[in-house]
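In structure tokens, the next block holds one chain alone, the form predicted on its own.
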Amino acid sequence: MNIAEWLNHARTLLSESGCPDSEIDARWIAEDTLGMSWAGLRFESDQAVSPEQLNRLDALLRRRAAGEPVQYILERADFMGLRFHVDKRVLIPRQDTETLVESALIALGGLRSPKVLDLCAGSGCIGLSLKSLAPDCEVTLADVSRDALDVAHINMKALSLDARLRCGDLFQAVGREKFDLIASNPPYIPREALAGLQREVQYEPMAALNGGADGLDFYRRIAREAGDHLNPGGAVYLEVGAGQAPDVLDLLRTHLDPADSGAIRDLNGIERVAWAKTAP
């Protein structure tokens, strides 16, 4: 068998699995399995696959039939121009999230050496990229999960970027510090929408996903709790779910009372940021 005929077949059969993005998903497993880039895999199709690679390569394609996304298969995602180790102790980075990195950052434009919270920080994804992106801040990457921190930590390290880690339940993780801004993307699915998820989120850890009876749980929380770890001037950055950014910005209006708040739009024309400025 040689490459194109791997690639038709890996194709068809995750079609017919169900998987929605079966070139993308085919194409990533061959170019991890086989070393090379999608170019080569192109110009090279007619290239024979040998006996372990093929092995390899169904047993990478197995996985992937069965619903296991393809970032926890290769162990990678890619996510603001940076790749990212993920596995199944945090969710997978998603370019919704961009959206909020994008916007965190503009908001940290002319500050000196401020000081970053990511919040619920699972792969570290926020805080690391923000910190890729400016890297005068100073940031700290506080998770519940010790497993996620872990996973966190071997980011940090490939990545050769500095960050702090701190574990515990949201803001006890930090004790009394303070920050110019929180950005977080905590758990805001509502419990009951998490067994109609599709099935390659079933894959992920429920406790990253489950925002409680109406998914507004951890906004509460954090909007009670975020005014007493602010800097004067500083803001919080949070990512919300489809509809959800009217409910999380009075949140943070009655708990905050900022200088100024809105939300922001995806590239699907979704509000998925909503965001607070507290008064200098």
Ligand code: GLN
Second form
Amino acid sequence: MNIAEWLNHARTLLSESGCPDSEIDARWIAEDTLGMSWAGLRFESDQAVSPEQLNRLDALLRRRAAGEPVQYILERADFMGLRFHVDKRVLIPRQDTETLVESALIALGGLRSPKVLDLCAGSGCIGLSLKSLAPDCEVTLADVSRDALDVAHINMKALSLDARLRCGDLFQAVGREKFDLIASNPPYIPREALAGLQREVQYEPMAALNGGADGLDFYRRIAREAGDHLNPGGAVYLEVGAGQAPDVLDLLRTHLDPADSGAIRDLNGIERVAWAKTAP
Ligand code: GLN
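Could you present the same protein in the form predicted in complex with ligand GLN, rather than the form predicted on its own shown above?
In what comes next, the whole complex appears, and the chain from above leads the way.
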């Protein structure tokens, strides 16, 4: 079998088994396993695949066809132009979350050595991206899961970035510390909706997705407690699920009495980030 034939076979198998991005997933598996770029695969598409390579390609293909996300199979995800290690201990970074990072980055503009907290850090994709783009900031990655922090640590080392790792339930992870910016993508799926999520999402840690009865449990706690952890003029930037921005903004306005606040839309036009900034 040559490369073109394998790609064809993989694409067909994946689309028949209900994978939404069969073309891309087949290509990623081939690129990774054969150690070739997409251009290389196309240029040498008539090159024969060795029996060992075929075994490996088919083993990965079977996992993907069974529903496992390609990012867990290849143990990597691209986010903000950086490559993150991911496995089932953490949520797979989503493109939606880049909106949060970009808006937080703008909020950091002009601050000198700002202290940044990434709450529910998971893979560390938010805090580490901020550190990479604004090296001046001092980043703390906090998560309740030690397993998740192990992954964040792998990423911190692999990306040669500096951050502090803290384990604990939301703000308990950071004691009485205060920050200039708190960024978080907390679990926000309403509990009832979890079972109906696409099969790929079922492979991700439920604790990273489950936002309680109405999906807002974590926002309530963050809004109530954030005030004690913000320096004057400090800001909170929260990723929210579709339709949650008005409720989350209400919570932030009620508990933080912010000088300014608002919602920011993602590339699909959905309000994706709720933010609030306290008075200087
Ligand atoms: N901060 C991580 C992310 O955005 C993990 C979020 C989570 O576990 N809810 O991908």
